[in-house]
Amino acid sequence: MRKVEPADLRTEEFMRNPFPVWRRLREEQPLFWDEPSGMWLLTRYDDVMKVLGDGAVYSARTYQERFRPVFGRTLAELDGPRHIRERTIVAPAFVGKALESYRPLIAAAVGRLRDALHGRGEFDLVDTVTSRLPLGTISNLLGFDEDKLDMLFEVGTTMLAGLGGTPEAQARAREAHFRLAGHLEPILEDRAASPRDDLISKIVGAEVEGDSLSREEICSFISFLLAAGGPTTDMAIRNFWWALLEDPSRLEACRGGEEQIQRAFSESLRRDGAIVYEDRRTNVETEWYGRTIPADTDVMICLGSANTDDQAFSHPEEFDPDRTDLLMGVERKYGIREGGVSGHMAFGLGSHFCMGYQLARAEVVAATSQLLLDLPSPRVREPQGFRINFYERTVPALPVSVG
């Protein structure tokens, strides 16, 4: 059999079913030169874990080119002490007691979307629910009035389109960021003077050893949250729901309660995680499989391949919420690979591990239990399937009939 070529990663067949090519890369070409992107590609579970866990060698500064033209400087591009400082300021606003205070706001966002579906026999769950729930939740968390939801949706969509896009798309995205900053300015002033129990108040008032975020940094963070955090949660929900709707027995199993929903969602994140690739830039010369990789070289890691590596998971291309080799509890920032159990890497790993992972889980559980499981006999109207688009893998739509 001939070796995998870069063109094989760009065929329509690969975009719809990448598992066979990923399998061949792991087995035969674990370090792969992808000439069109100018990056080295790593596909094995242990190799991806090593890169994500070593911020001293592998820097996230590649994201400067993608994000800075839209938001200015963001957490995504930082490394080392500066990244730890700023992450430590904002991260507590997304976990623990803070998350518990958000659950009623998540439930309210789900309730509005569920009510809007009442009496309808056919609709697309992506258009009506999954694309709107994350932004509706973020809007509630930020303390925005309900009449601002359409504005946030438009701004978030425009900024997302500008990430890595044409100069014209980047210019529109940058203008949307400044427009959002204009809306935020009086709110930030108000929360600084009179804090409330919302996300903005928590971020405005957060300090670590006397350090806090500037107004500009807060606006960049919130813009990034809307443009990057919203769509990734949207895709995580739609991928999960497609797996449930594809096989009604999986949907029925989720009626067993929250624990079963959590297990099924963990398995969805493993097999069908929305983010397929991440990239890093080497700070120093390093070596992989007998080849020297110079400093300042871009390395791409394939999360999708790592999560379906048979050296970590048995029958990895099968969807099995009852598998015993996957960590089914709360994800760990630095991963797990012990005693025959491994953690998925859909939320990343290491210092850039997704801050909103608990918020995403809370949204998925609430939307599944309070909306999807409430629909009478939901059926997919048209055949659907996953497709890779740039760094993402998702289903484009979820058209369903109910009743």
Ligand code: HEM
Given for the second form:
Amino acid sequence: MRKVEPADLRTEEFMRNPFPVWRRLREEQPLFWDEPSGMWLLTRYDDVMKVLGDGAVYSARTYQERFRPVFGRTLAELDGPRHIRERTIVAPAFVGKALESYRPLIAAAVGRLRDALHGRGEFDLVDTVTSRLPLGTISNLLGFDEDKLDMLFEVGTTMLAGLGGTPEAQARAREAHFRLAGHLEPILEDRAASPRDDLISKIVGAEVEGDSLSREEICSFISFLLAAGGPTTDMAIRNFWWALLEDPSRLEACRGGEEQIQRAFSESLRRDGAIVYEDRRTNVETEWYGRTIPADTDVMICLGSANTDDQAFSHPEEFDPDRTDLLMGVERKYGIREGGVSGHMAFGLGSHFCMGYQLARAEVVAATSQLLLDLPSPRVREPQGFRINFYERTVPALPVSVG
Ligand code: HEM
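Alright, leaving the form predicted on its own aside, put up the form predicted together with the named molecule.
Next comes the full complex, this chain leading.
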């Protein structure tokens, strides 16, 4: 059989079903030179885990080029002690007690969407729910008033369009970032003077060894949050719900309770994770499969392929919430690969491991149990298919009829 060529990663067939090409890469060309992007591509589970776990060799500074023109400097592009310092300031605002205090806000956002669907027989769950819930939740968490939701959607979409986009799209995105900063300014003043139980107060008040974030750093972080926590969660819910709607027995199994939903969501993140690639840049010379990779070289790692590697998961291309080789439930920052159990990498791994992973889970469980399972016999009106677009893989729509 001929070797895989870069063009094979760009066909419509690949975009719709990447699994056969990823399988061949893992088996025959585990280190692959992707000429058009000028990057080396790694696809095996253990190789992807090694890159993400070694921040000293594989730097996240590639994000400077993609993110900085829009948001300014964010922690996504930092390495080492500076990254740890910033992450330690903001990370506690997303887990533990803080997360518990957000649950009523998530429930309120889900409740509003459920009310909006009441009495309607046909709708697209993407338009009506999945695209709205994550930003609605972040807006609630930030303490924005209800009337700011449309502005947040507009700003979020404009900023996203600017990431890696044309110079005009980047300029519009930068302007949207400053507009958001303008809305944030009075809220930051207010929370500094009288803190509330919301995310902004936690970020404004957070200090680690006397260090806190400047106003500019906070505005950059919050703009980045809209991009990091909005579309990713939207796509994760779409991908999960599509797996449930495609086979009603899966939806039925989720009626068994929260544990069933959590298991099925873990399996969806593994097989149908929304982010399929990540980039890193080498700090020093490294060697892979007998080839020397110089310092300052871009390496792309394929989370989608790692998550469907048969060296880690049996029958990896099947959706099986009862599998015993996947870590079910809450993920671990540095992953797990022992005793026949491996973790999925849909939230990344290592020092840049997703900060909102528990928040995303809380949103998905609330939306699935309060809304999807509440709809009277939801049926898909038109079959959908997954498609890769740039670094993402999702279904475009979820048109359903109910009743
Ligand atoms: C299911 C939904 C989500 C998915 C699939 C996802 C995926 C990811 C991935 C793969 C990374 C690692 C990027 C890298 O290593 O280069 C990441 C980082 C991050 N995510 Fe998420 N994410 C989700 C939801 C969220 C939410 C809800 C938030 C917060 C509102 C969030 C905030 C962040 C932040 C701040 C980072 C950067 C962490 C750092 O650089 O140290 N994410 N996410």
